[in-house]
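One chain comes next, on its own, written out as structure tokens in the form predicted on its own.
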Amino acid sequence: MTVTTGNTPFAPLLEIALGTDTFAANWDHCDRIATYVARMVSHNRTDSLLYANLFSSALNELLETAFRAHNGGGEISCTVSRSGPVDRIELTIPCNDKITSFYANAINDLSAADVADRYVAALLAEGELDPRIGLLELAVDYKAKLALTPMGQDKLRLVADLTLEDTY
């Protein structure tokens, strides 16, 4: 089956899902489940291990922040999908009204003119970690195009739009 946004096709490259309980019991999921995913959609790009390794880190990010802002109970899905030099990661997270306003205001915030800022604060402050950091990397360092969309009263779907590849 094929996604179309607009005038672009995404073509399904990979779904997974894990129950929210399975994934939340170790931080190491994210690291591993982000290899895996890279692993897979990374064999036919110009420098597939370079191409890996940037998907991996990227991946990484968005299931680091799903660790940490998300609802118990159902599952966690992540669907990897291609149009040309475009991946694009769609999280579905189990949600309250809490989550949901921390990602939308987290999604509203990326497109300030000081992001740029934003991120290098983030970084550098001392204490807790700014649970937008994952976000702020991925706006800044990737370019990620980031949106989100409700999907009822329990769940939302955060997209990622990557070009990790140079297209000339």
The other form holds:
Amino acid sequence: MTVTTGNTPFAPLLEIALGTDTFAANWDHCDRIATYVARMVSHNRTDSLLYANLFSSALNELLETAFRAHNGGGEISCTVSRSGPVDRIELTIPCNDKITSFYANAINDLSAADVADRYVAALLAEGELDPRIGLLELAVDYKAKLALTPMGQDKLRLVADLTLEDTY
Amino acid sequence: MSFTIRYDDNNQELVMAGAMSPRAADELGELRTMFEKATTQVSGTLYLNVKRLVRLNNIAFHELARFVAKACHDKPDLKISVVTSSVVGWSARKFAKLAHISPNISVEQYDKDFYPGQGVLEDGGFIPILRTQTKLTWRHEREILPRHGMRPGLAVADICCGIGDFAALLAKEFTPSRLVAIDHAKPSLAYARKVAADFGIKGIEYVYGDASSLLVDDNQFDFVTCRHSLQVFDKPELILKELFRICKPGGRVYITNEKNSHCLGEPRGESIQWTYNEVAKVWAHFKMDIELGPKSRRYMADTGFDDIRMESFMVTNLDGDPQDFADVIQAWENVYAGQMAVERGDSPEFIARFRQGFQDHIFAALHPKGYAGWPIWVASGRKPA
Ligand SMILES: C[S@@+](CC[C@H](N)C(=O)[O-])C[C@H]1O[C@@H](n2cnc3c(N)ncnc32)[C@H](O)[C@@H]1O
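Having seen the form predicted on its own, can you show the form predicted together with its partner chain?
What follows is the whole complex; the chain from before opens it.
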């Protein structure tokens, strides 16, 4: 399947399904999956090692966000596709109203003019870490374009477009 | 989580390395203890070395920021210097956020300005030198390499690969099972990738990295090469230690280095001799040892290699086209007299005489009865199994 936005086709690179229960039991999975996926998609980037490190850091934050915001059961699927310099990560996440509004509000806030300041403030804030932190980081430090697509009642799709070779 | 934290009291340095991505802040007890211990012990500046920290999730960063803020609060005269690496793409940008906590916190990229010849070597001006040099040395090294253990099918790393021409030649001649080529000059790597693409050579991984702190696991390669490069560092033993580390037990590390004061030529031998003695001094001024060649055996032994093999060869004007030899010398003159001597602040008189020796070397190389030479020392050693 080829996904298109405008007229640039995204060619699929890989897709994996992640059981949320496994992740709840073994947090290391986020890091390991992120590292694995990054290695797979980076080998034909100019500097594969540098790219893989950036990509995996970004993906790890997305996965951590998803598993933290989630409250058990079902599968999260992760696909990566590519259009030239842009790599697209899509997470399809089981959801309820609470989860949907978490993402909707978080993504909405990313377009605020002072989003960079908000990100720094959240990083340095006392007390519990803001659960939106990963999304803020992607938008600010990785210049990712984030979007949300509802997929019926109980699923949503989080799309992150990353252009890592140009940003860094 | 595979990460390490250690505190080095001598350098007042807290070193965090590996991948740190805890699920919850309370998993960072060890870091907190170390951090508190470090802050009570230091006077002046605490160095937070994150050069080899390849992953730090936001949970961990948030917690670390808390420790840093507390330290600054408890000890108002404490300075904290965070040392990041440009090889980890997110690192400098992320850690820069810590500077918002207090003016006493600074964040730097250690490899921006970290070895003496970096300006000269990384701005791209060296590219023409390296290209012609390798053309001349390869006709010798392709025969020398097998005597040092090179054979088809090995996993090979070329550290400080420059413009990657040696790696490309290796790929063709010895078909390694894997070939990684690492350098810290982005223009050289860009050039290397272009050359490989132009020649349809696939499978060489050209990677941006720092030879003194490689992001490569231990025991990865059967054969590790590092050519003409230990001589550009002020602490070659640190690089050699890294080459040793990434080499598999039983594998070999292969290095080549020069002793420029032994360059020679006739006619006009005296002028040539004078200039190359001065070359050694200019390099020494920039804390680089272009005389390292014959010292290789000691360096290898001190690092812990066994079965050390050593030989030397002389590139001369009789190896193929003498104009190639002349081109190398011209390129040396441009950088050594045109850049390095100028930067050292040498007088125009000195520079004129300095240049003359190179011109005389070229004269000898192109003279129908002349002879011109550039000696190189090869050393290799085995990492004990
Ligand atoms: C004299 S050149 C030799 C290059 C190549 N091996 C050859 O023989 O053509 C030295 C090389 O070391 C690289 N270099 C210097 N410091 C480095 C470091 N810390 N890590 C990786 N490469 C480094 C420079 O960019 C340069 O390409």
